[in-house]
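Single chain ahead, written as structure tokens, the form predicted in complex with the partner chain.
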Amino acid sequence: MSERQIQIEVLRYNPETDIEPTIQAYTVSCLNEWVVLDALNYIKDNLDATLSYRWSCHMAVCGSCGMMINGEPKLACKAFIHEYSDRIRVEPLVHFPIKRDLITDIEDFIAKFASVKPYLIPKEKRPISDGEYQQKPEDLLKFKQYTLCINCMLCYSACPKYGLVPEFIGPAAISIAHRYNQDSRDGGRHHRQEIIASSEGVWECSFVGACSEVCPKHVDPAGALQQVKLASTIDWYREHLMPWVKK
């Protein structure tokens, strides 16, 4: 297996000792099949035990290790060393406050995620004894893609709107609302609509599309947001031009 000397430049910040973040460089002999996370683990175990970052699954499903790699939001466990030159810059996800080193404060996202009521609000209640709701494969397909979000927040880092307008509810949270809206078992759309169709909601989005480009799970949040816009627009016309038509 081929090895390569790679200079890993990491943005370091410790609130107890630093006024500003600084770049620290480590030289790591990396196997070509490694991912950036392997290099960070090597540093942590062998060069500098004080380096802090989040990680767990190493298979791109837990969503812990999102970071900026050469300026691009990536999962460190899916950023392959062989795709990079001999210098790799690693920074915490942008648009989020840095807590320490590569660890960001994600409470803002968590609060927004919870605010959109991301759970099934059943169209009709069904006792357990009646078994499962019937849902055909084509009904499942309508929302399946939007269930795949791993909450890694790369989309928030990619979204310039979230950077400029921190109140924006943002791609992942609106996508999960759309996921439940599209679910044949759900009847809660109007509950979510007042949040996601507000000015901090979907109308902050100007369809840059960066969220979908960086999404490691191909959720296509940009698509979800445009669909919400379209549906909200139709709502508006119905309400104002055809008030006699019931929802």
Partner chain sequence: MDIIQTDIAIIGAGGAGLRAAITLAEANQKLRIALISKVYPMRSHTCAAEGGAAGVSKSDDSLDCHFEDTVGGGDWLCDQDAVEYFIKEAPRELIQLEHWGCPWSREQDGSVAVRPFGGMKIKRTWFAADKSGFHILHTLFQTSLKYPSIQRFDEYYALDLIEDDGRCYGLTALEICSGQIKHFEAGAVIIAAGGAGRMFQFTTNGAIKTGDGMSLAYRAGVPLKDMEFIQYHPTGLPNTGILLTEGCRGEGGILINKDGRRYLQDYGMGPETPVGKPALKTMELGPRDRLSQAFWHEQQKGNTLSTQWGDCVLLDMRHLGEKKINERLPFVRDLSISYLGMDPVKDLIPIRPVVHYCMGGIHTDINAATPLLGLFAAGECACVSINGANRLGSNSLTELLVFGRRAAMSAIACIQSIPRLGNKAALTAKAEDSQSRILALVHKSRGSETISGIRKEMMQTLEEGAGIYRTGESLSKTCEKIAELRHRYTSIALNDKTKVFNTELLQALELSSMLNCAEAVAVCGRDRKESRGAHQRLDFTARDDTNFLKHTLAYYHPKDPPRIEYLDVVITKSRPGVRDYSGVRK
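Return the structure block for the form predicted on its own; the form predicted in complex with the partner chain was the one displayed.
Shown next is a single chain and nothing more.
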């Protein structure tokens, strides 16, 4: 197995001792099939046990190893060493406060995600004895793509609007709201619309499309946001110009 020496430059920051972040370089002999996460694990295990970062599955499923790799939001477990030169810079996701090294504070994302009620709200209460809520395959296809989100938050780091307007609910939260709004079993759209169609919601999106470009699961949040804009516009016309038309 071939290997080569790589210089991994890592942003380091300990709020208890550091005034501001610094960059620390490590020289690592990497196997060609390694991903950046493997290099970070090698540093943690063999060179510097104080290095802090998040990871769990190593399979692009948990979404926890999102970070900036050479200035791009990526999952460290999907960023293959052979795709880079002999110098790789690793930093925490931008637009989020740094807690320590590569670990960011994600409380803002969690609050915004929860605010859109990301769960099924049944149209009517039914006893368990009535069985499951059934759905046709064609109904599933309407929203299946948006169920693939792993909450990695890469789209938030790629979104220039979130960087400029922190109140913006953001692509992942609006996409998951759209997922449930499209679900034939759900009856909670009017609850979510109050959030996602507000001034801090979908109308802050300027359709740069960077969120979809960095999405590791091809969810296409940019497409979801434009569909929400269209649906919200139709709502407005129905309410103000055609009040006799039922939603």
